[in-house]
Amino acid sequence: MFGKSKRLWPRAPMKTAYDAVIIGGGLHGLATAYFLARDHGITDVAVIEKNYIGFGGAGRNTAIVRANQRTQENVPLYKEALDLWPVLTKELDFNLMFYNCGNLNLAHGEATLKAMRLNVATAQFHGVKSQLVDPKECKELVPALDISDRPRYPVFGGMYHPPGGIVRHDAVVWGLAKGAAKRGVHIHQGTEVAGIGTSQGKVVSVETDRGKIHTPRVLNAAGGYAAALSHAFLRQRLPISVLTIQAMVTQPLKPLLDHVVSSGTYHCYGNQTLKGEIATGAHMDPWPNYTTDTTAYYIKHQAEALTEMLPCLKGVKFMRHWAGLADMTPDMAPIMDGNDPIEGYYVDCGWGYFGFKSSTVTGKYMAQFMAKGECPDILKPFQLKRFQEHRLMGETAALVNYSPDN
């Protein structure tokens, strides 16, 4: 017989009052949870899921995570978070399975190679280690990759950034839970919420399907279904499209790719699990919607670029395939703000596929703003207000496709 296993988080009883409720539990309302327990003495915290924590983005993405964005706003944010993986490992005395392997992105044009120098100069500006390399090294680094001129966009380099890496994402979801529950936050899983109550200006409640919750701070980090509740509880617009976003995996193979790699011309990426698997997944499905099915096209994308780049993979079979939902802004940078115009109302979404990458630190500082009432500098470019004042983020420019048929 097999004795009870031991919970990771007790079940908790919903209470009428909370100092913060947080409205999804995904990465980003369990690191902020996490975050305003340990570093700001708020441990009276409601986390309230529709269905279980990680549901929706934290448990579909192919978790990569990097430093090696375009734009000095961004890149501050991303080193940290890789900063902070080992750190959380040993704190939440949880395996969180970081693996710093490196990512390597292929550049398939001159116009490629010249973004690339911009992303390298800025990552090296902020000192993250990135550099460009040839298709010679590119090799060496990836010794399946084919860099002749067979593929229909030959590899003219690269750009690698050995911090960058792989982080089991159940390992960060389930880590992040037992370490706020420990320290007093409360995880009501299944608890759908209905409205958000405010007075004068100011969030007083949240409705839920188990009864009213009093509270004078609320956190939207719904992800997908962020910009949807904002408006449908407060009639707040934000300037996000909800894309389906697919991804999948092979049956196990024999160790062969130590990297990361991705290819933004051939939008495609893929590394090797541990369980031996290739998690490949592309750009998002260009069509606004709320379905997480998948497509017989993408599986036909997959396997062609795939092999493009790798050849050694034809005849390999995929064995699963999901879709999740991506929260994309305009300018594919994200929102994080909060008491404007409704005091004690903050969002964090608007993540795009980015969202894992950054997860832990954006809990860090956003429990810092929920709990000062300030917003910290670091968040400051990504107000809802850059919109109105038309300062976007350049970040789109390092995702797009310099194939030659542009």
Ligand SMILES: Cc1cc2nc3c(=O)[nH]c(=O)nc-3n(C[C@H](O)[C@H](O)[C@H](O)COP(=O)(O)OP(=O)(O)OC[C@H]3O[C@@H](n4cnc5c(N)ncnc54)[C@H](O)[C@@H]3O)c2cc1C
Contents of the next structure:
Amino acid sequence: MFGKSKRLWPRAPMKTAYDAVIIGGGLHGLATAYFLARDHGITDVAVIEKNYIGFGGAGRNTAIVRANQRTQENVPLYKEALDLWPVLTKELDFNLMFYNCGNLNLAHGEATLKAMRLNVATAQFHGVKSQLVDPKECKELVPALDISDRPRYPVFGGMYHPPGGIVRHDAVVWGLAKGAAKRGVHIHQGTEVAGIGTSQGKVVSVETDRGKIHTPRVLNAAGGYAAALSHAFLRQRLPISVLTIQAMVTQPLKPLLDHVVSSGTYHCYGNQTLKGEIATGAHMDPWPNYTTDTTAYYIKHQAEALTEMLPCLKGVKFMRHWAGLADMTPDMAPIMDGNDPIEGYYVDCGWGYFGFKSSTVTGKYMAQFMAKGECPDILKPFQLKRFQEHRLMGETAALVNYSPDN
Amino acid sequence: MSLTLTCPICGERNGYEFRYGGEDKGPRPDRARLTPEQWCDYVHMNDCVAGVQKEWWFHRDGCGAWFTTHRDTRTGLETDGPDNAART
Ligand SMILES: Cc1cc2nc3c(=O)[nH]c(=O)nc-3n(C[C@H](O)[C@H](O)[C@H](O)COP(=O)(O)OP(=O)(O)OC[C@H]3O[C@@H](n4cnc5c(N)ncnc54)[C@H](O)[C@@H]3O)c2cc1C
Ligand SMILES: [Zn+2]
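Alright, leaving the form predicted alone aside, put up the form predicted together with the named molecule.
Next comes the full complex, and the chain you just saw is listed first.
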């Protein structure tokens, strides 16, 4: 009944030289490799992955996609990313399962609603559908929502963003790996990068536990580990704090939730997966670490927050619970940079808990950056020097210092 | 395993009682002749060590003390000093 299963991508021999080496087989690394090959004819590329592709944030995220960010610099990037899902589904010949269910953000007070007005204005200016809704409209969108005075933080209004939704994250990992490998990219799993060799201010090689690779270009796309590697390999410190972020799913239920619902006040977001589970995520654990430990604290937190908003979930059981790393910058915007101060060294990190939705478009522009050597205009606002120049981005209203108080 | 921290006044307590105060970056740089690079380095940049680091904590839901301690970021556990030994 079933055909013989075929590998999606072939095992490749390890060469001693490549035109480009990418550290990290997450979404950003694989997407960059794919677009280097697709758009720039650079196919002599190695993706070096310490564990297995999708081991990091790529395989642990809650898969929410949207383009209703706060600032002018971010929205166009995320909009292009949203538009890419159907295109890539065809191009990669891989079902990425884009479930375009729309996102509802709840406001529990006037201050939040005011902030949402700004977001909505930015979105509408850029041609992205996003609108304010009142509690009654929230209830129409999510009938299970409690809009009475009973919850500790009653619903005061919200922001509804129809073009967003959920994409199957594993499918994106596999689809990009398949597409990149088909175009000649070598994916080396179980291989750790241990150093970057430079000479006269230029990248010349990458050290791995399977030997040295000569290369003029390297991209640090090691997700949560990118800042540690940058410091260990090149003594380049980054404005990043690495925190654990947890997520969990309930037992499968009949359909009751047609949209992604989130509340900053409750530090809680959730959606119903196509299997019927409620997948839900919380805020980050408040201290830096590289463990991916889960804690009872968040099971309780999540149960309390979810049942405040959606009381019909009382008594429902959590089935699985996991964690990943979030590399957070103080302005909640990523760092995409290159050729400065080391020629041939590129970095794409600081994606925190929001780097799934942008991974494909980022790969496209990082590939352009690496092929041409010049930063594309759309990425310029995300360069590292913004921190020195006090040009932090306004994705949050105030500078953040990661702690339980924010 | 979940984090516990040893407050110099209250002893070993649940990690969620504390507020993380950042990597220990030494004394605040001298204002005179301070360059934007040095200031940015002090304010924003982190080592992000995967290993033992010295860091600041505040006993927010306790006695209010600020203190430094060593912790291994790969296990989340306090250590007795900058070496790898976990506190027992
Ligand atoms: C619980 C959770 C929920 C999230 N929810 C969302 C969401 O809903 N929407 C959204 O947009 N984003 C979300 N994110 C964020 C998103 O997952 C990340 O921003 C994104 O995956 C990071 O990019 P990446 O896939 O390239 O990194 P990763 O997948 O982390 O890839 C980095 C890779 O580098 C490898 N590596 C590390 N060190 C080395 C080395 N020395 N040598 C070789 N390889 C190395 C790692 O093994 C890893 O596979 C979430 C994250 C988490 C943890
Ligand atoms: Zn104390």
